[in-house]
Structure formats: structure tokens, C-alpha cells
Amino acid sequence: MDEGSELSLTIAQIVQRLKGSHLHSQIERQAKECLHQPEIKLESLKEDVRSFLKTSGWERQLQNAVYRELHVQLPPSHPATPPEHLKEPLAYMRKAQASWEKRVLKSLNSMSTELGVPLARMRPAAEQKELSNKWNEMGTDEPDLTSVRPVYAPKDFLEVLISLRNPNHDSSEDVGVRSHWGLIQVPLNVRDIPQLRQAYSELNLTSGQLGIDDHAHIHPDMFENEYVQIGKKVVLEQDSAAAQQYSRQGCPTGLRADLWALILNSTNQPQDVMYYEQLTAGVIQHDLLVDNLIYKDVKLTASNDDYYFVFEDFLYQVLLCFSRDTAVLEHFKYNSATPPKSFIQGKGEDEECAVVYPPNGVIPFHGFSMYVAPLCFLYNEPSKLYSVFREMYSRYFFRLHSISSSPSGVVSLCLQFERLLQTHLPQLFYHLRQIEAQPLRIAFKWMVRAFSGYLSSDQLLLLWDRILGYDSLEVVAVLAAAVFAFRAENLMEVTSLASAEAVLADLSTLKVMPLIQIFLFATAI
């Protein structure tokens, strides 16, 4: 397909998607209303209406909506391509993802049978009233969760990734220095340091960075003050693309919430608030088995975290609403996963009676609530917090727990981490491998949560600035390798997996940006 037809196909798809949106009807209404204004002339109607929409800010909103669609758009392809090939081009990855989904759903169904709890039930009126009354303080009184266990933990998922093999790839062909050192044995193309330097040029040693220059003994006039002024202009202009570019050097604390919402094109208009309230009503009316998984996960993770325990109620609200949100199903068009289905009770196992369960198609796993927790520092209004989290999940976080060949997918991140370590710290990699402390076994839990719950909250937000700025999770793999490089001297002394884990147990004192900068730009190639 040539470039011209690719572009026209992309434009047609975006127009089609935006036609049914709330923004489309708002712009249409504004265009009709402006016809009554004296400056709109019949002979130059088209130009005058366009100029009105530009000056009144609607054109910018449309640009931001188009920019968002480009981020979640499937790559242009031949019209006859089957949809599952668009979601994931490699057959062995699709097969592995399908069998993993079966395993997770089986685990959920067996929990339902063991506990004698249905997957979903209507709450009695008294229970609805009680939940409604304590909606803002759910942390004080949750159900008995002793018999509820997480459906899976990151280490279970890692075992699946380790067992991945490409049936068409004969690994004996390239037996060499680097072949079998790591745990991930699939041939995917991942970037090495020279390519990463090019891609992440704004992070180089000569550019000002929030996370470095604001902490050093440098006068604020040298970088920080001017940088904050530029940030204020970006927010004022309401331009998603400019906000994304700006975020590459970090977001000032006071502007971060606005900048992230702008990058994600996440709005908090009356209709968004109303939609959130409808989801809340859905939680109050129906009880789902996955609610117990959410309660349990928050109790096991965020509630025990020094930074996040205060947000317990927010986490319940956002995650319970998220599990009911069918708009999340949209992301399965470009996610290698398929939403799990269950059968309506009493209807038998007829395909027509199968419904997506949970309604958003995402079964929460151990640590899932940590995707939301850091956002609670930025947004204190539940509806706004919710819309930003949903957009973050649909763009980035889903890739951390689904099997795919995407460069931002968890398989590529694991491979990239191992390759970076193997190429630039071969002695360390070999030593850890010899004592059966494979580096990925330690780093996987950090990467699958995008470091949430491992770094201090201010450092984590600086890392996530760069994920949004570069529209990629690659920087997570780079940081994981940089952490090993930073602690290399101590790790060379360890003699077991347990002692290696002890050396890397506490990352809360680490400074993210100096580590990434030194690893990318001060490592000898």
C-alpha cells in the first residue's frame, strides 16, 4: 500500500471514529449557532464558519481528538487482513495469549465455584442503600476476604513469557556469545543504546531535565523558572502535541495534572462526570466476583504502602467503576488480548448467551491497583482521576499484562532489559546467571507495574512523564537495566538469588533521571 492511500485510509478511519463522538455533535451545534452572527457572510460562509471555530477554540479541540486517535489507531493494512492479525501479527504470540486467557478465566471460574459466589448478582435494596451511604469511606468496612486469592501474580505471568518460542526460528543457527544467556528466547527486534540515544535525544547530558536540574545546587533562573513559564504557555494553548513534547524533559509539579490530561486528551466535562456517576450507579446495583479481587488487591498492595494508603477509598471507587466500563472494550481492537466471556446462569453454554465478564473485559491481577495509586497525587476529583486512568490504561498499561510483539509490549521490554544488561554489563549478567539469580526474575515485578510501588512517588511521576512524552514504555526497561548497573558492584558480591533480591529490595531512595541519563549517555559503547 503506497503512502498516499495509507494516509487517506487513516484519515477515513479517524473521521469515521470521530463522527459518533460527543465532540462532533458539539462542533456541529456551534457551527449552526454561529450562523446567526453578523460577521458570518453568505458569500464566504465556509471560511467564516471555519474561522469562527478556530477563534472559539473548537479547532484546537478537534486537533487534540485527532491526535489522540492517531495514538490508538491500528497501523494501516490491506483491507482483507483478518482483524486478529491486526491485533497481533505473530501466530505463536496469539496462541500463547489465548491459552493464557483460558487459564486466567478457568482460575476465576474455579474461585467462583469454591467460594459458592456467583460471578455477578443484583444487590438487595438494603445492601444498595448501605453501599451508597458509605461510598466515600469504603476502606472502613470491606467483605471477608480471607478465602479470596489473586487470580494470578506477575511471577506466574513471567513463567508463561519464559516458555514462549517461535516455532519457525531455529535457535541453533545463532549460537554465539549472546544466544542463551537470558530467559526470553524469542527473536524480536529491540533497540540498543545507540538507537535509544537517537530516540531519546532530549534526555541527553546537555539538556535541562526536571528530576536533575531542579534538585542540583543550580539557581532556578538557569533552567527551572523559564521551563515552568513555557509549561504554563503549553497549558494555556491547550495543544496535546506540544504538551507531549514538553513532557519529555519532565513536568513541573504544579502543571503535571493539566499536562497529562492534555496529552491524553482526557476531559472532565459535565457529560464525563455524568458517565462516571452512571458507572457508580452500576457498582451500587450489581455485585461482581471481581470486586472481591479489587478489594483484596488494594488491601495487599496500596493499603500497605507508605505513599498510597491514604488513597484507599479513591482506589476502590475508580477500580470498581473501571470493571463496569464497557467503553474500555474499545482498546481490544489494538490489544492482542480478547475480552473473556462467561455464560448467563441457567442458559447453558450457548455462544449466544455468552457475555463479556467482567464488563470491561479486564480481570484484575495482583498489583493492578498500583496503576491507579500514583494518579491520586494529581487528581482529587474521582471523575477526573477515573478518565485519566482509563486513558493511561488503554494506551499503555494493558501492554504490561498481555502477550504481544509490540515494541512497548511486556515481551519486548523483558528482552530489551536482558539485551541491554547482557551487552553492557556482561560480567554481571554472567555472574547472576551462574548463581541462578537471573536478572529478569528480579526486575520483572518492577516492569509489570511500570515501577509503581517501588520508587518514591515523586520519582515515579518523573518516570511516567517520560512514558507519556515518548509515547512508549521502553524507558521502563532502560531504567530496570540502569538500576542493575547502579548496584553492579554489590551484585557482583552476592552468591544467591535471595541475596541479589536483598541488594535490590529498596529502590525508594533512587533518583530516576540521573540513572537513565548515565546509563544511556555515559555508557561506553
The other form holds:
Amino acid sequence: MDEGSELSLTIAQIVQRLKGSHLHSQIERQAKECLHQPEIKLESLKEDVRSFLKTSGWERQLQNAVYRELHVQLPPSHPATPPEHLKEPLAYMRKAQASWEKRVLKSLNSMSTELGVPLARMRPAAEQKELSNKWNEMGTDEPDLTSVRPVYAPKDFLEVLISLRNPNHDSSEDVGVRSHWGLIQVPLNVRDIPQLRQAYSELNLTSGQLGIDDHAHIHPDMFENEYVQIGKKVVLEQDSAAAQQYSRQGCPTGLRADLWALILNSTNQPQDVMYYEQLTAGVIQHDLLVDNLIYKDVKLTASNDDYYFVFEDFLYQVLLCFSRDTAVLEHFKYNSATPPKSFIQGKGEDEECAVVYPPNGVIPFHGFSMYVAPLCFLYNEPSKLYSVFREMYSRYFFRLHSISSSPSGVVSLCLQFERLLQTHLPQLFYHLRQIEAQPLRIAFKWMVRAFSGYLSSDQLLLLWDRILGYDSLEVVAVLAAAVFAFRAENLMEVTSLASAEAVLADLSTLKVMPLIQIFLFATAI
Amino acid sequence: MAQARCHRFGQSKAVKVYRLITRNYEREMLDKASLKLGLDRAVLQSMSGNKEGNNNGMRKKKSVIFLDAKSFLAGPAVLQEGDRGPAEERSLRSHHGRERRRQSLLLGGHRPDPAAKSHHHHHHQTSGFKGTNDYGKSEEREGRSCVRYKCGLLNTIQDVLRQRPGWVEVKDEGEWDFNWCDVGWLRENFDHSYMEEHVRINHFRNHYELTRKNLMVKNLKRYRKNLERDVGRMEASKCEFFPCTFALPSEYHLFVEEFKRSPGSTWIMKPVAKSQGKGIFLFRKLKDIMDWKKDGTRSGEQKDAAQVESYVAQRYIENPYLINGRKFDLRVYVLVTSYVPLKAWLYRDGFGRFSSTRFSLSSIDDKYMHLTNVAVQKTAPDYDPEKGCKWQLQQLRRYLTAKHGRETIETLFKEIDNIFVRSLQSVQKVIINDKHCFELYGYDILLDQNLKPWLIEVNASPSHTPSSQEDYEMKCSLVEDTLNVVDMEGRLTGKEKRVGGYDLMWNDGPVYREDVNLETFGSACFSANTHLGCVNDREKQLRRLLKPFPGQKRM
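For comparison with the form predicted alone, produce the structure of the form predicted in complex with the partner chain.
All chains and molecules follow, beginning with the one already shown.
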């Protein structure tokens, strides 16, 4: 397929997707209404309408919408590609993901039986009223959750990734110095430092960075002041692409909320607020078993966190709505995972009677709420917070807990982390391996949460700036390796996994940007 | 030791002390002692000329006859700042001297130690740029290699003092150089204490002018009135940062008048002298306060106690700024090292203290909801000590900046600075200035929904009992830096604009980040030298700033 037809296919797909959208009808209406204006002439109708849409900002909104589609859109492919290939091209990955899902669903079902709690039930009227009264302070509720256990924790998932094998690849062939010392044994193409330097050129030692060049000892005139001015301009222009480029060098604290919303094209229009309210109503009407998982997770993680405990109520408001949001199902087109299905009681196990459970198709695991928590620093309105989170999830976070070969997928991140470590800190890797403290066993939990809950909140947001800016989670793996490099000296002295974990237990004092920058650009290669 | 009696508190008779000394280490000690006395006289005499001399109450006559009068000549007439030898060189030299002396002290002290003596003399010769006059000054700046401290509190402060190199605790009636006391001790002992020049204590005699709720408001109201009269309404309006407050029972009628003028408003009653949230309640009806009043008088036997207990009634801020439905306040630390001229330091760290329940005015009986004092929060039934209910100020400032933008929050923090400075100025003329005293205030600031900061109260003895590891570390740093500013060891030049986590906020006038000199004088863009809720890289700064502790190697 040549480039031209590939492009036209993509365009056709995007047009198809935007056609039914709210933006489409809005623009249509605007175009109709502008006909009454005197500057629109019949003889130059097309041009005049176009220039009207341009000056009134609708063109920019359309551009941003197209830009968003390009991010979440499937890669251009042959028309005959079967749909599962769009989810995940490698058969063994698909298989592994499917069997993992089966395990998770089984665990959920057995919990349902054990606790005697149905997967879903309608709330009685009194309970509905009570819940809607305390919607803004759900954290004050102390339901008994002692018997609720997270369905799985990151380390269970790690075991699955370790056991992944490519049946077409015989890893015994290349035993030797060049063999991989790590736990991930599947051959995937991940970038090494020279390639990373090219891809992340804005992070190099000579360009200004928020997180480095805004340090107290550096005069703000050197970099910060001008950079903030540019940021204001970007926000004013409402240009997604510019905002994304800008975010590569970091977002100023005061502009971050706007810039992220712009990058993600989360405009929070009245219809988004309405949509969020509908989801709220859904929570109030029905009680789901996964709600308990969410409560439990928030109590176990965010509520105990020095930074995030304040946001407990926000987390419920977002996560409970998220579990009922069927719009999330959209992302399963390009996610290797498939939403779990359940059967309505009394209707038999007929495929036709199967419903997706939970309605959004995502079963929360231990630590899931930490994907939302940092965003609470940026957004006050639950609806805005919600739409930004949903977009973040369906662009990035889903990749951190599904098995795929995507470069942003967790398997690639693990492999990349191990490769970076083996190539640039072989002594350290060897030492840790000898004492049975495989680095990935420590770093995995950081990566699954994209470091949320491990770094101090300001540093975390600086890291996520780069995830958004580069539209990739790769930087997470780079940071994990950089953390090991930073503490290498201490790690060389430990003699057990437990003491290695102790050395790396507290990351809250780390400054992420200097670590990443030094690791990428000041490491000898 | 009869000699100790002449230093004893309350000793007003002349005590003659005859000492037989040998020309060795003991002799050196006496040199030092007499030198201090000389300094003391010089300073006290110069003070009696100006209004600082209002600490007459504590000055006791003392006279000591010296066998060797020569050393007495060493007392300087005036103390001057600024002319000192190259710091590095000096510190090395004096470091050696002190090291030896310390060793000799450890070895038993009374043995003649020619090495220490020669070092000591060497030191005076080389650093004495102004001949004998400088003799006293080098003593003043050099500080003390051994500080005897007294501490009346059992918490973080005790830990910090104990770990400070060269500091030794003094128990009971022992003599001290440094005293971190509670206000009770101060009340009982301050007036009877004679304090030598170098001695420091952590409260001003009448610290309560600012820290008692009724007096604070009285002083602020007077200050505002004076400003309005002398400067104008605009200037006076900069003092509108405390909620409408009345002292009870004395201003009861004024209060009732105001109360009736704003029906439906909520008021908070606080005992003036209690802290950490004790005895506080909210009310909306005059009836509630009538009941309370009756309660106070009905108690018969305890009538005295009830009457002594005065309260303030304060208009309750009904639209506090909420974060995820929770109310919070800011705890900020301000250190005053002098009232005349006013010299105040602002600490970079502090915290936002969250109420554990969600805010709503519909249930004003819930004490836990309305108070953000950690001391109160701790007794809430579901208080989780692991949680702490606190945010570091840095965290809070970032949060607010993310929500409202940098400019808005910078303005907010400028307004908060204004609160510190104005409130200190309001008591500047009332507080008995005493160069032995310093005071670490804990300011409680509340924000409302319009991001206007309100001064709730000022604490004289901010809680130093930590609620978590992070909190403990912050409080240790705070106390350490307080000691660094107070500088018993003489490691500073006196010109510092920053010491560790402290930024000099006011020094007889505003302090700017930029150095004001002839070149910059014309430019109008000075920014205040305050960094509340900003990065606190105190350790790095201290390493650059300070000489090592006496007897300690530079790291």
C-alpha cells in the first residue's frame, strides 16, 4: 500500500469518527448561522464561510479534534487486517492477555460468591437518597472492607510477564555475554540510548527544562520567565499540537491544568458536564461489586498518602463514575485487552445475554486510584477532572496493565528498563542478579503506576508533562533505570533483595528531570 | 563556690569575691569573665541612654573586685559590626584554638595547658586590628565553644539542643547561657533574673501582647487607628486582615451591638490564654452565649477561676477556602530577634493543617470540622496518626498555584507577609525590647474563598510535638535554624539575609532580595526577601554560610 492511499485511508477514518460528534453539529450550526451575516457573500460563499470559521476559532477546535484522533486512532493498516491485529499483532501476546483476563475474572467471580455480594444490584430508594446526600463526602463513610481484597496486585501481573515466551524464538541460541540477564524473555524492539537521545532531543543538556532550570538558585530571567510567557501564549492560542510540543520542556505549575486539558483536548463543555452527571446518577442507582474494590484501593493507597489524602472524595467521585462509563469501551479497539463479560442471572450462559462487566470493561487492581490522584492537584471540578483522567487512561495508563507489544506497553517498558541497565550499568545488574535481587522486581511497581505515589507530587507532574509531551510512556522506563544509576553506589553494597528494596524504598526526595537528563545525555555510550 | 552567689537571681547586695589565681588556664578564664563583665557594662550603660533601658526591673547591682585590674581595660566602649578578618582564615585559626581548649577542658580543665594559652594569645594578636578595643569584640563574635542551656520542654527542642555540638544541658538552678523555657517559667523567673550580655532566652517579657487573643486584637485595633490618623485611610485598610473580634466580658456590649447588626452570622468563642484549640465553641444565637455566661457565674466556688478566664468572640469566617471540601489553615513560623529596631525572619517551611471532616455550616456543633489545629484533630475519634492531616506549605503553594496561577498566588503570599509585618509593628512599641530575648511565633492564617488571608491567632509556644516523621524533621530544622539565627556560637556576620530556612523579612524596614546599593537604587523593581512555601534547601545554604561549629571539622 503506497503512502498516498494510506493517508487517504486515515483521513477517511478520521472523517468517519468526527462525523457524528458534537463538534460536527456545532460547526454545522455555526456555518448555517453565519450566512445571515453581511460579510458572507454569495459569490464567494465557500471562502467566506471558511474564513468565518477560522476567525471565530472553530477551525482551531477542529484541528485539535483531528489531532486527538491521530493520537488514539489505530495505525493505518491494510483494509483486510483482522480487527484483533489492531489490538495486538502478535498472537502469543493476545493469547497471554486472554488467559490473564480469564484469571482475573475468575478471581472476581469467586470473590462475589465468597462475599455473597452480587456483581451488580439496584439500590433501594432509601440507599440511593443516602448516597446522593453524601456524594461530596464519601470518604467519611467507613464501610467494612476487611473481607474485600484487591483482585490482583502488580507483582501478580509481573509473574505473568516473566513467563511470557515467544514460541518462534529460541532464546537458548544466544546464551553468552550478549544474552539478556533480565526477567523479560520476549524479543521486542526497544530503543537504546542513542535512539532515545534523538527522540528526546528537547531534554538535552543545553535546552532549558522546568524541573531543572527553574531551580531557586537560577535567576528566573535565564529561562523561566520567558518560558512561562511562551506558555501563556500557547494557552491563548488553544493549539493542542503546540501545547504538546511545549510540554516536553515541562509545564509551569500555574499553566499545567490548562495545558494538559489542551493536549488531551478535554474541553469540558456543557455536554461533558451533563455526561458526568449521568454517570453520577448511574452510581447512585446501582451498586457494583467493583465499587468495593475501588473503596478498598483508595483506603489502602491514596488515603494513606501524605500528599493525596485530601483528595479521597474526589477519587471516589471519579473512579465510581469511571467504572460505569461505557464510552471507555471505545479504547478496547486498540487495547490488547478485551472487556470481561458476565451473564445476567437467569438468562443462561448465552453469548447474546452477556454484558460487559464492569460497564467500562476495566477491573481495578491494587493501586489503580493512583492514576487519578495526581490529577486532583490540577482540577477542582469533578467533571473536568473526570474527563482529563478518562483521556489519560485511554491514551496511556491502560497500557501499563495489559500485555501487548506496543512500545508504550508495560512489556516493552520492562524490557527497555532491563536493557538500559544491562548496557550501561552491567556491574550493578550483575551484582543484583547474583544476590537474587532482580532490578525489575523492584522497579515494576513504579512503572505500573507511572511512578504515582512514589515521587513527590511536583516531581510526578513534571514526569507526566513529558509523557504527554512525547506521547509515550517510554520515559517511565528511562527514569526507573536512572533511579538505579543514581543509587548505584549504595546498591553495590547490598547483599539481599530486602536491603536493595530498602535502598530504593523512598523516592520522594528525587528530582526527576536531572536524573533523566543525566542518564540520557551524560552517560558514556 | 561563694562566687556563684553573686550571680544568683535576686542578689542585690554587693558581694566581694577574692580569688587567688595562678597564671595559667584559670587565669585565662578570669580574663574572659572580666571581659564579659566589661562588655556588659559598656552595653548596659549605652543602653540606659535610650528607651531600651526599660528593663530596669531585672538589673541588679553587682560588684566584683578584681585582683588583676589590667584585664578590665579590655572592655570596648562601642560595638561595631563589619570589620573583621578574612572569615575563612579566622575560622581556621579560632577553630584550632577552641579545639585545644575544649580538649583541655575534657582532660580535667585545671591543668596548666601552655599550648592552649599560646594559641589563645596568638589569636588575639592576629585578629586584633584595633588593638585592645578589638579584644572584646572578638569575644563577642567568636561566640562560645560551650553553651550551657536550660530547656523546660520535652520534645523536638530538647532533641535538637541535646544534639548541638558543644551544648551542655543545665538542670535545676544551674547557670545557663541559653534558655528555651515555657511561658510559665518566664512569668515566675524573668523579673528576678540577671542576664549576662551573651545570654539568650526564647521569650520577650511581655510576649503575650501579641500571643494572647484579646491583646493581639487590642493592639491591632490601636495600630490601625493610629495609622488612619497619621497616614490615612488607605494605609489603615492594609490592616483589615483580622476578623471582627471583641474581648469578653469587657466589650460585651459592643459585641452584642455588632452581633445584632449582622443577624444569622456565626461567631466563635475562644479563651484568650489557652492554645491548641482548648475551650473553643461556635454559636449563632445570643442565647448560647447567655447560657455560657450563666454557667460561668453559677459555678460558685470556682467563680474566681471563671472570671479570670476571659474570652474573645470572633466573627467566624463562613466562606473558608476548601480543598476537596476540607477546611485548612496555614501554620507559619516567624522569628523575631529584636523589636527595636524590628528584625523579623520568616521560615520557608510550615504546613497546611486539614480538618478531617468536610466543611459545612449546617452542623456547627461538630468541633472537629471547624478547627484545624492539629492538637484538636488528634483527639478526633477517627484520627489516623499515620495520615497527619497536614500538607507541607510547599505542597499547598504548588496546589494553589496550579489552581489559580502564579500571579494570584504571589499576591496572596505578599498579603500574608503584610500580616506578619503589620502585626509585629502593632506591638513594637508595647513589647519590652531586650537584647537577650528572641521569640519564635507560630502564626495561624486562614484563607477564604476569595483568597484573602486572615490572621486567626499568633502562638507563643507553637506545638513542637511532631505528628509524623516528616513533621519531626521539619520541626527539627526549624529549631536548628532558630539556633543558627540566634547564633550563640558566633558564626554569623550579622549581615545575612538568609540563614538556613529563614529569610530576613524585616530589618527596620523591608528587606529585598536584590542588594540595595547606588547602582540599583533608582530601579523600582525590588522584590521582598520572603520565600514562604518555596524550596527550602537549607542544608546546602548553611554549608555555604556557616563556619563549622567550634571544635568541629568542616564537612
